[in-house]
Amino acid sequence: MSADPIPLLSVENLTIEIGGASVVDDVSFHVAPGRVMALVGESGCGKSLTSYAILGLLPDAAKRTGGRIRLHDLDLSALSEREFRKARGKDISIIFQEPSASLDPLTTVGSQIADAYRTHNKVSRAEAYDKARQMLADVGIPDPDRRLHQYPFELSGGMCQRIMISIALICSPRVLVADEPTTALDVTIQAQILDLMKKLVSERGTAIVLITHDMGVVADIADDVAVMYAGRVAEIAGVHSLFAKPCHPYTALLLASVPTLDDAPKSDLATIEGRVPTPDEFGEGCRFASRCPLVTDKCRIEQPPLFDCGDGHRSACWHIDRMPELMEAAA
């Protein structure tokens, strides 16, 4: 996986707990200026948890334990909440999974855009509003002199996201989290959201970290690529490496039940047996034991760490030599 000297951001050994159990454990990964990194698993991995921790946004219930995050320079794991509220929108944002749960039903987009614009900028209304249109028509929005004024109940869904990116982006973070950004837009609207982020990385030097379940999605925009299971990273490499040879089993799956031109009509999808462990069910080995086809004594008893794979590919397995016999059994 190639890698900036510098990144510009840095989640070094991050853990937190729910109630005294680790729901993310031990995650580290870096993201270089106009970079996708797409963490990827099944729901339960920790993924969200993950970009609400570098957002500063942790629910009550959830307590970062240990590791550090850093912005270029800024450790944010060091902030308090009134110097992240500076630091939030303006140096690093979000792109929330809901766009109807996240805007305001009850307020204009021009208002909620601006809004978000003056937090951090001293400007007035009118020159706020006028950063607003900009914004809407930087993110192909038709008409954003109209749109300004409507309410996010009058929009279609592909449209309240484009908004969302716009407060996201209004005042031009480094960084970009995008929670599930695609989840409930239709093919079309989803395109168009992929290759508005793809031009914000290519155009501003943006660094995302992209939160999906898709992996046609993480194909087509990411760079880098960290699969987590129930808390812990089990890979992480680039993206062309990383679907041409896989070394950990629950990629490997992962990548097999990921739907192809090629499968036979009516033929069953593949699918991965079992469920994520809940915490209370981790236990001292390997957390994706319970589900694993070459699951060994040593599996269930000691966690593997993160073995070198060549070219910044790395795995936490212990049976990386036995991927081929996996991989040939999943064709």
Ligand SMILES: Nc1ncnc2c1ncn2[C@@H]1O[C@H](COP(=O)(O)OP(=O)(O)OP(=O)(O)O)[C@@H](O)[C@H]1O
Second form
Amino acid sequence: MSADPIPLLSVENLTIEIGGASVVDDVSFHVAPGRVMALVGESGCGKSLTSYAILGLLPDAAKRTGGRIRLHDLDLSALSEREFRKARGKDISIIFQEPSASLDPLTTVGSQIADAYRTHNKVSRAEAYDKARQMLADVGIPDPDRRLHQYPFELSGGMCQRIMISIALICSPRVLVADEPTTALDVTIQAQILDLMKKLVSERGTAIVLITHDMGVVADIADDVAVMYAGRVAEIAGVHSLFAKPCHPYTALLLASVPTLDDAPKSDLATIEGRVPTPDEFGEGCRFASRCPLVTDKCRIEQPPLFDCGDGHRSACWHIDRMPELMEAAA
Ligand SMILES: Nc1ncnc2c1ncn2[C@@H]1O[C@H](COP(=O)(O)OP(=O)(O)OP(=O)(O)O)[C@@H](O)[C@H]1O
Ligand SMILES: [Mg+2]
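Switch from the form predicted on its own to the form predicted together with this ligand and print that structure.
Following is the full complex, with the preceding chain placed first.
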């Protein structure tokens, strides 16, 4: 993985339990300023819980039982709820999939953006509105003066997502977590929002953790990728390395299942048979074993560590040497 030597955000050996099961298990990754780390994987793989832990927003049922999360030299995992409230919005922000669920329907968008600014800055209401107006221009909303006085229901889905991005970025946080930020939008708007995020990353040096199940989105915007499976990192690599030479069968299958232009399946591997195990089905071995075309007895009894495949590319598979065989079948 081509990484800046000084990461801004470090997730180290993060483990989160729900009802005694490690739904996030020993997850580590680092994100440098101005870079996008994508977390990918099927539903239920622990992407959202990992990102909520970064913001101190875990649901009551979930407990962080191991690991650390650091923002530079600040240990986020040691913050109290009160300290987290100060950090959220200012140092780290999140945007969710559904802007309509996160925006207050009864307050103008200008007021919501200005309030987000005033939470962390001692400025007058007029100054906060100026800042909001500037922010709307930065996220590509035409006629910001008029938009400031509108309510969310008066705006399109894409426009609302730009408002959410404005709220998240108005205090210039160093880290932005985006949980499926474009899934609810149509394809054209999705591309516009991704372009906007790319621009913000390069102009502001924001570090982004982008959660998606869409490999097309990953190819478009990510620098690095952590492929998660059933709560664990299956593979982690720079985006080019991952696409060119996947070293985990799960990644190879995910890539093979990306629809092509003519929508014809690329191979018989185009769908991944079976489903992600539920936490009560986790065993001692590799959690992907029950669906893996390369599975052997060893996989069922012993969890593979993350092996180095070169250049920071790592894969948790006992059979990396047999990947060419799988890739040939997928070609
Ligand atoms: N509040 C909760 N209570 C109980 N279990 C939960 C809760 N939130 C998540 N889980 C469980 O934790 C695991 C990881 O969930 P998470 O939401 O992080 O997955 P995800 O990768 O974000 O999935 P998706 O792609 O569907 O958003 C799943 O098994 C899920 O059922
Ligand atoms: Mg999720």
